[in-house]
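The chain below stands alone and is given in structure tokens; this is the form predicted alone.
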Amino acid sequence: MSQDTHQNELNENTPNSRRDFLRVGLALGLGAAAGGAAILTGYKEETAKTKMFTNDGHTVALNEEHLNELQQDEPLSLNELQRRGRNGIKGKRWVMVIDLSKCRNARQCMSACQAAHHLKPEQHHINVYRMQDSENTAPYFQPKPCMHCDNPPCTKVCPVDATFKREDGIVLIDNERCIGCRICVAACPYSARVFNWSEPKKIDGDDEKVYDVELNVPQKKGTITKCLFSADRLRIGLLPYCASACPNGVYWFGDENEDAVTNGTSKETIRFTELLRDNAGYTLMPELGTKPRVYYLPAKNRLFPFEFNGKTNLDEEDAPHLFHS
């Protein structure tokens, strides 16, 4: 998708454009009851249509050209983008569930995230780590984004309110306010933040683009960047970049308030609480009291055997942190 089209999609989420969206959807005869599991997520279908769930319990599917028809005449200003970015999406509490039994280190989640946020190859909002709990247990791969904690230590230490938690559960960074002190980096126990030591990567059009806190583009040297839960995608009813790009169904994403999460690969929607209960879901380092909004399902009954550099196990060269205290 081009950057212009992406900006057009972001510009759709105003009260007037929402009404236009529903009117077009109904005119096309594409409305359908979504039931109690309907959430504000969607996905790109092979037919080049975008399926979107609306807040009033209907499902509509629009072609790319119809989405473009709904754009505003003028793009949002910096103040409007920042205000919208800080408020979040009313009534939502976003959660992510990562199924470790399905991860084979394809790293397409990383590539999609890097492309969307104009990150350099060495910069990651999400990374996939080689893990092994002990010498006697099997290794596995573990994707790790920002945890978007309900009790985030990072937001408490920022002296200029550059990093904040929204009412929908997402923790964001405002690079227009960030002074690069890096106190939040030290406060994060999950090492989820990256500092722009040099000039960030830019693509054509970035210099003219209005900064969007929900996409964190364009970025600035001397500021912090991190996983955003793809807040810009949620704004227009789409699943996060990582969830949509993963070919193996590792990621589930949805709204805790509606107790529903959707798989980024199968597009299946199920109850969030049942997924955790039936699969022994857990969070990372719960003893810290950070209350992460990212949950994991254990690497049991794996779809793929572990393989790294042609090996089916890890040694000290592969993961030295596992062999030294």
The other form holds:
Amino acid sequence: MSQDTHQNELNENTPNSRRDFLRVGLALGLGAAAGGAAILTGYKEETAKTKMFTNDGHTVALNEEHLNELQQDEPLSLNELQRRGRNGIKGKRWVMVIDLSKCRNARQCMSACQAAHHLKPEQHHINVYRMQDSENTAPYFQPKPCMHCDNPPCTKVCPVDATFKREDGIVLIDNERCIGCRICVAACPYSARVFNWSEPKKIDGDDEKVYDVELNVPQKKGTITKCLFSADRLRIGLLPYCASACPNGVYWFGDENEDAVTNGTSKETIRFTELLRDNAGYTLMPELGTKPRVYYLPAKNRLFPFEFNGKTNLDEEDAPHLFHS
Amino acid sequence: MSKVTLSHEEGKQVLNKLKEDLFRPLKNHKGFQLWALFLALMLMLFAYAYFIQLRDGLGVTAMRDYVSWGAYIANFVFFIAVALIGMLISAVLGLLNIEWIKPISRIAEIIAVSMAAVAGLVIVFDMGRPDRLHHVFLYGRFQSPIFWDVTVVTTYTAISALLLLIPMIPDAAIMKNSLTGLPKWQMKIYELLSLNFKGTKEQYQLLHKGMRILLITIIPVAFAIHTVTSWLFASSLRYGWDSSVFGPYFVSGAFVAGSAAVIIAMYFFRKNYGLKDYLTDFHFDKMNRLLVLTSLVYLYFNINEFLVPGYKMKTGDAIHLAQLFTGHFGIMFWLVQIFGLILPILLLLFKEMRKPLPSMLIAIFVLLGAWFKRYLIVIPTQLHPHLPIQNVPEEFTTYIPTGVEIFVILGPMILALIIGTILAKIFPIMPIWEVAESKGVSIETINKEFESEKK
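Let's compare: the form predicted alone is above, so bring in the form predicted together with the partner chain.
Starting with the chain above, the whole complex follows.
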């Protein structure tokens, strides 16, 4: 993992051939790749790497196999997408660490996520909450994606196996199968699930697109949608949309099996267990037994003071529990 | 009731009067067309509302990501609840050989069949993708409470239908022989249902044995159906639902709703079908005593459900209870508890109140209360999830059913009334042979009915 990162960092400023530049430019289209390939590991033994130059001036190394995937003219068939979407990415156990001391409610995570998954403004795969635990404790911002629980209450109750847990730890929703009963919404204690109550937001070309369960696009009326840990990005070796978009270094993302997480902003890669140990990492509502794969670092030594709409404390609407003794 | 066997002549008289009284409504009777027209109109309104929902999505309701189960689910619980009365009356009281249920049992079974059959549809109306209903059978997962619910609802509907049809066999044989002037298809139905019943000893034995098996089977099935329904909620981790008494709480509440529904139906049939001689003050008295008993049990579970968390006041429970007792749902909560439960119990302690008219009025309050009680079980909990509701439009933080939604709620009631109306129109509302028997008519006299050829 770290070896790979170093290579990326080394390549960062190396000029690249014009041919490579064009290929990458065509293939990626967007300059979103950045240094996200740091987490692209596990493939390196088998295939050769190609260095690619992204639109925003970074170099990344992708292996040929994935380059082909990017360059494919023919998109994968629905069956193929569904099959690989259910299997997950071999050998991985994805984890996220959210550092609350760094969050200042910039909401770049929310908007990047909504853009990627064609969501309406009120549909949040990731939401940033204003939190306060008790009267005398300080308020803080808390981004909340799906916890991708290892004991997920949502997949347990699904009557048709439309929502499922993959071997790489991700909980996905198959909107080709979902019947829209919403018992998963009732079951989820983290309010992580969103429903397409009416015709979803369609972006040009969505109607012709083959449904990709790892991106959950195109969205479908009458079905559930939720945070996917950006399974589509992980497949091509990039960090999740939210993590890459954060300007403040809130998100760490990586593979528990490798014990490494990469920061979405700084691209620094460090040991997952050390990060949790040194910063008193915790999970949300562990008493519910859901075993989240999303960890939090406490909001201590905050980089930014809490402020929302000019207020530095929470009112009853945001924190009703503080007002019912 | 006395068990004196009447002579053949006396018995024949009783039987003939019984037939006359019970067959009269099967022919045209006053007001039926108007009622049918009303039902058809309401059904069309419902169909239109549901069409809008299909076209535009569930967004036409007031449901949103937080209150994602709304009044449809409350309605579903209500339907299942009322349906349970079939089991209580036919099976529990029937197996105890309680005589006064004889003229009531078929009314209870008709209610059970029509409510249970429609309950399944209510769930379909709540689905985001009803076009994928077959997925439940293609990909059904045994671990899901919804899967259990589908299984038991179907089973209960099937057994209830059998419990309606099997005691109908001798009646069908009587109707086949003595009814005239009815359409051919209707006579054909009687002939098919009579299964060539002639009143032989073996046939009676089979009939009683079959009934007994069904009556015993339906008890666990009925408990399962409503317990599983309660588990749709209790299996979640939410405050207000995460309760271990939800099973018995729901089952006991179901008997309250069902008893009230039976009392209302009894009053209607007594008036409209002219059955004062069969559905007497005595029967109303008994049914109302049953209502008081079930209400007391339900009150006991209510006390458990609110007092225990109220004593501890865990953060989430405290918010839930505050919302119910003094908050947003306070008025509805106390109206339901007082007018739907406590006052009926107190009033029905007086003999005068157990007379047909007053008890029917009380039963209407109980039934309305029962519907809103389910609303209060389903909705408030979802308005205070573990994590705050933030960064969503105002409409996500409240829930008031829309017009379309109200018609899709009324639709199933109309459907159930249509099924009930049809059943009560082509079948006698009481089992003729059983009522005759309990009035002291001898088996031999009744058996004559099966032999006599049409004149």
